[in-house]
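Have a look below at one chain only, the form predicted alone, in structure tokens format.
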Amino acid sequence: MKACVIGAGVAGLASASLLLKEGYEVDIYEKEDMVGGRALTIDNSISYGDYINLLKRFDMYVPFAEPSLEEIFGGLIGGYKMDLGFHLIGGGENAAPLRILSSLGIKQEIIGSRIGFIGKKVDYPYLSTLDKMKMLPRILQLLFSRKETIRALESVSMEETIKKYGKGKMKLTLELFPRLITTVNDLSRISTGETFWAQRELMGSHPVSYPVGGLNSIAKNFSSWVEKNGGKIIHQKVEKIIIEGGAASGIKVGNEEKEYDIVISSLPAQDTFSIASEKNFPEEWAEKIKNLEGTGSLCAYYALNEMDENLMGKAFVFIERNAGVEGNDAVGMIDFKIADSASGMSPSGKYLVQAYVICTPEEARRRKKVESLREIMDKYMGKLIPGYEKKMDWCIYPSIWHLDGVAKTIDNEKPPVSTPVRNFFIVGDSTNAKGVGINCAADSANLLMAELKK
């Protein structure tokens, strides 16, 4: 069986990973000169006019830096390694990328934490002891219920279960994670069921972490492993894909045709019917494939000269009430794993800090709202570190209104991987495989496994 795999990004790489390991023939198709998709990993052999053009064709633009784009990419750079967008990992060595790396023979290092909480006071962890004994019994009850209690919490808002099981601890716990977990700051379109499937997904002593490297490493590892055992990448883009009878059975390639017993693309599920035609597929299905909608978010990274030992390697999470975005209350995370000297991310002596603010794509590309989401960035960071500014080299602040594939939202359900077209199958984080972004992305791989043993 000859398989053709749309796009080299982690769903792509993890798809393409297991297909060879099932005993297909596979050759992935990727348009850029990297892989990885949007879990890239850049350092200072980039350019400023090739960083420019890469945040355009990955749906961002950098609105603030201190001091110019220009100047930082001048030289200030020099030694770091930035990603591309903000990224943790859920779940450290449970996480679905490290699982299916590992069914593979491949280790993937990681830098693991706990949360802490910036509130009127800092605590880390944010859930002592004490807590959680007091809610162990209501969090037992929600994550070991039964797969098809969890389900039916599926069209259930976490507003509604805030109202019925939010006091206390417990109801700022239930106002911070389901935002974290889906980066969506609207309780009212937030799954209860979708939060606790990917809950689950979080527990250990690592509840967040982050690869030894940049997150592409995880896409170069993936890659290896598949060029190691006779799968092709491939750097051209592809055309269309050729539909017929109802079934996929190749692609084009600039002016030549390609056979392929099935067809798997990693697009964003939205971009779909720019290599296929829209005729092909129901008009009920492509319209509302055409209508899903992203995430958002404003991201920064703060190169700095000094670092307190305290916060090395930890992840921090905050609540601000009222800033104006769709939901009100935004919550965003400090991360100070790749400040860590074992992320390989600075050179000696350098520190960077990875911050974000969940928005709204829409909130993402209006400059004046992103203004505010980074004074609210700022403003904790400065909490964790006072007078921070004094210590920094230079601030990039990315924004990007398409950080996830599809929001996990009651409103936007995700669609499965199989499509109504005959060996066509669409992965990535705009499926609904458990998780959310690189989680959702790699375990979109495994459901594509399941439907072709059906």
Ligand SMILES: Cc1cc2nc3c(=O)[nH]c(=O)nc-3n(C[C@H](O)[C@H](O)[C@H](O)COP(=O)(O)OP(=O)(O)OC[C@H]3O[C@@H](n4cnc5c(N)ncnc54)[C@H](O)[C@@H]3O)c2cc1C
The other form holds:
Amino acid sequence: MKACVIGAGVAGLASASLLLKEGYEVDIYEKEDMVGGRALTIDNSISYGDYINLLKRFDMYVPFAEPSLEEIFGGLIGGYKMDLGFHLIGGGENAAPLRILSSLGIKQEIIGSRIGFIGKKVDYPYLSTLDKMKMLPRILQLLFSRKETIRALESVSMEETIKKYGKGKMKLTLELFPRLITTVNDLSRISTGETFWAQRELMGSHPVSYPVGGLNSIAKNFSSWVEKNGGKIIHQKVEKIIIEGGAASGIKVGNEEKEYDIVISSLPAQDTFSIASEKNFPEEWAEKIKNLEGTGSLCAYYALNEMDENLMGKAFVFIERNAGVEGNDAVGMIDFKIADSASGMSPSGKYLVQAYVICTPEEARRRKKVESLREIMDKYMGKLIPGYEKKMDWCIYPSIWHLDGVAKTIDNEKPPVSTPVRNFFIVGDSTNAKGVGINCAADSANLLMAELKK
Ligand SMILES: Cc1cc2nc3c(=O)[nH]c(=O)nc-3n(C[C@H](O)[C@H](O)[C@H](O)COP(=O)(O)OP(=O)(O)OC[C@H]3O[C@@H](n4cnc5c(N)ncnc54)[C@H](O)[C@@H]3O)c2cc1C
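Provide the structure of the form predicted together with the named molecule, given the form predicted alone shown above.
Everything in the complex follows now, all chains and molecules, and the chain you saw is the first one.
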């Protein structure tokens, strides 16, 4: 069987690996000249102009930078590496991309941490053993409910669950983590069942981790395995998927048509019709797909020349009440894993810190809104490192309106990997795989294999 995978992001590469393992012949087509998609790491080999173009291609822009981006890319960035924006992987060792890599015999090194909280004072870890003992019976009751019970909770909003269970620290926990898990601030849109599925899946490992060598090392690990095992990565844009008699039979690249037994697209689901003619799909399916909504964020990179050793390697969350965003409160995170020299992201004696605050895609595009979100992030950074501005060499604030392909909310149902067109599948973070972001992208490869085995 010959398979064509469109896109060499985490989902495309994980799918290609599992297909190769099952004996498929696999060609991956990637329109960019690098692999990784949104899981991309850049360094000083990239010019200012290339950086701006890259951001545009991934639905991003940089509303603020100090000094200017030209100056940062003109030399200040030397020795640093950074991703497209803030990146942490939920679930440490149990995260889907790491599990798939491990099944291929590849050990991805990570730096894992627990999570602290920036409130009136800074608590690390946020939940003490005593807190856990007090809260665990209720949380465990939910986590280990029968599968049917959790499924029934899928249509119950987190807002309703908080009204029922949320008291004291349990309330704050339920206000924080579902938002971090989904990258959505509006608790009335977050599904309780979905949150507990994600929690259940990732239990027993570090809550968050960062891959040593940069986020892109995940894609690089996958792509070298793919190439060693006979898969081809072809850097060409797919123009069209050929669909005949209700089934996909190949693709068009440049002026050439190529035949395949199955075609797998890892484009954001909403972009499917940029390469597949809509008339081949039932109207209802097409309308649903086109109207799916992603998630947004304002990120920050702070490059510091001094660091409090106590913060190194740790991650901290914050909640800003009445932030004027959808969902009223804005939740965000400040992370010191890439400040750790073991990550390979900061040069010796320098410390890169990454942060993000959740917002909707629409808010991420609005200059006034991101201005107020920047103030919030800077305020919490100042609570961790008072007067950090004096220790800062430069900072960049990337804003993204397509962080997760499709927001995992009650009103925005993620589609399955199989489509109404035979032999045509979609993978990636827009599908109904487990978790969000990189976890969802990688786990969609498992769903694909399960579907093909059917
Ligand atoms: C700023 C930012 C911060 C994020 N933070 C986090 C985080 O902290 N934690 C987390 O888990 N996730 C995070 N994410 C999300 C995570 O990066 C994505 O979920 C994941 O990388 C998506 O992988 P994918 O393979 O599904 O899609 P993509 O990475 O988008 O891959 C799709 C690929 O298809 C290629 N392509 C598109 N069209 C064509 C064509 N016609 N022909 C050939 N190739 C084509 C693209 O170039 C791309 O390489 C973040 C994303 C961003 C942008």
